[in-house]
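Shown here is one chain on its own, the form predicted alone, set out as structure tokens.
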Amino acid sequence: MSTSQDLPIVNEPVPSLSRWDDAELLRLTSMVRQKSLFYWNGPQNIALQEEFRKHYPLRHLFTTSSGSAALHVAVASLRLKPGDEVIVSPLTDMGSLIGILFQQGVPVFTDIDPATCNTDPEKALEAITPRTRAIMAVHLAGNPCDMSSLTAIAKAHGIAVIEDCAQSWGARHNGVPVGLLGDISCYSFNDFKHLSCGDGGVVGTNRDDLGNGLSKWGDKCYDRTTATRDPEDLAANYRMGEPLAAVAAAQLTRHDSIVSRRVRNGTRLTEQIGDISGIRPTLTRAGDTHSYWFYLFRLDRSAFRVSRESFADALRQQGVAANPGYLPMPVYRYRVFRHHNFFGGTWPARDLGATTMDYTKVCCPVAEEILSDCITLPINEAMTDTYIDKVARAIRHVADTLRRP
């Protein structure tokens, strides 16, 4: 017969999340009795960036139809040469590749600092070079950079902000919410995210100089203003239809209840875990906000007996959704940078001589060690502080359990 010790301490499965109701049934009823679903002045998309701005009050701004084309739209409106570098963090989503690579640009990974699992601001300051054009800044899991020594070294060296938010709606840096810190930001509505309309983005700047004409990078640069069609440059189609952008308008009016709840959720869950010996959660600096897309503790293998697998495994005894690791590794170690294989095969910007990079000589060497050594759990607005008190003590518990002696 079981005992209450042998039941898992976390004894009920991860709360599930009620993302949609009556608000995006209603906004959705409105969009389809309009006469148009495209995206130019329609009344969706017009309350999307009404919304939008509520929170994130950038002048210019384009909705997308994924935050990787959000990106590739701020990258484009750089209007890189083959050849231009990109400052990025390996510990990223290939969304936040791809425009640059598209753009012939050069993507440069530099080391990440090990507390906060950010770019470090001196290994960005080391790789800048007469090529470099932007820094991009990936606030990771909701963490936010270092955004006040990031845009002090781009604005000494005369280079752009990319801010990546994709996973930190809500996230502030000295009180100030990401995405209006950089020169141009980018989100994402993905199913995944704190906020969703299943696929879906926004670019945004209160720069004039990339704002005028910002819709012409995501519009195949059509002109809607003036109906001509004569573009002067090479753009993609990236528009958000009206479908989505009824769903992401009723979502943002659910904004600040959802991140308040992440932030409650990862700060009673940092507290409780945090004096433990062995667990090193992610440091949030003071007065920054983290909004936790995910939660991320890393392990210092020396204090315990087993494995961070092991480890993690464990924790999944106790009933805790844990997953050893985060990327399976860092993004220049996939094989289409391995390979350099970005264009058939081939890399035009290298292949003709605009950059000498290799990235099977690339490493840096804090993230390996990150991606080694992480484990992280689920964080959702669902969660009651009773589930996260479990997680804590499940945590507790297996870390007392497993430590070396």
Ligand SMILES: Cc1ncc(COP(=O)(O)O)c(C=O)c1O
Second form
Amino acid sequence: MSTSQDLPIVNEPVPSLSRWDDAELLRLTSMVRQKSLFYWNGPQNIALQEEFRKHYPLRHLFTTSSGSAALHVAVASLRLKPGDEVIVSPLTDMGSLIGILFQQGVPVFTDIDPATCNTDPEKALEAITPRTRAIMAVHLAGNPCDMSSLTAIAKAHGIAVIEDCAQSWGARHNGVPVGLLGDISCYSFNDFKHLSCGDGGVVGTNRDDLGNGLSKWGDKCYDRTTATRDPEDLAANYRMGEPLAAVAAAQLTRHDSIVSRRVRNGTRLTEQIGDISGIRPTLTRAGDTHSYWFYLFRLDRSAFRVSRESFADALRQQGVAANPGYLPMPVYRYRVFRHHNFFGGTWPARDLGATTMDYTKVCCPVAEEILSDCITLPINEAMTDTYIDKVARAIRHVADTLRRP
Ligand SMILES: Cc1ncc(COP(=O)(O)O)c(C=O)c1O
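Form predicted alone done; form predicted in complex with the named molecule now:
Entire complex below, previous chain first.
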């Protein structure tokens, strides 16, 4: 019958594997024998790009100091004018937004699909104005956005699609890896992602008009192919030095094994809990592959006699590493947005009349609802089938115990 409180169903800690090994050591060893650790023509950066292209064959690449930096380079390459708009999900990291704001652009938050938790293409379409320059598709938690619809909308309106693949290494839309579907794509190697070099990123594109400038936008607008120094634009230094590139290059050799284990584990969990009344795992669209940076399900609170927080508590008592929620609030509610506190307490784009955006008036009801009813769980490549089965059993047990009569 029911499991006693002192015998949790998940009777082991969250499995973990060592993430760095001989592959990283080999690369780091060859790196310390180099004469220079500079990125330009650096052997580790070249190796990183070669490994990256095995999975994401993009013609133009620039390796960066973070995923946020990669996104800033992507936005800068679009050459926004003050007040130009980029449509984006309100369930994302600040890293998606920093570059837009630094380029004096305007993030326009549109609501998400209640089943996939990604940008709802219809809402994105409604938000397009003459100032819209791009849609940023954030593949949340590893679940691909509806790229077919988003790219069709973008094409019809002559705007770009930036793919934010920070959370979605190895995910696929209709069999095509994310990052190969939009105009320009960004990835993160921060320490919490599928692949890590501590901090790092990649920005890539097949568009020559954007790609030829990538290194300039991430390297102070210096042209390393010539000796001349006369930058024509304002650009940051977002370079990735050789030590980080060595680790990132080695990490990429593990891409397929990490991704396939995560896909298997997340899919197995969904197969086992998908039929539990009141529990709604994120929908992965037919033909797509979710690469599970984390696992999210929504709780139908009318089905249970406790709050989401108490439900998560009950899961934790059963040994499941459950968190009630994901972000504390949609990003437009962060203080920096509510106070338009972007540049020393001011927002030049608005103060000078380039936009009328008022983030205190923004509300995306579906995003708010999801953040109030979702539960998130870790997924990783070290988890075994047995572990996933225990998590599934624990969720079913808690749901059955707490269901309204
Ligand atoms: C969706 C998304 N975009 C961008 C970023 C920024 O990446 P980084 O932390 O490497 O700057 C993150 C990181 O958490 C992210 O999750």
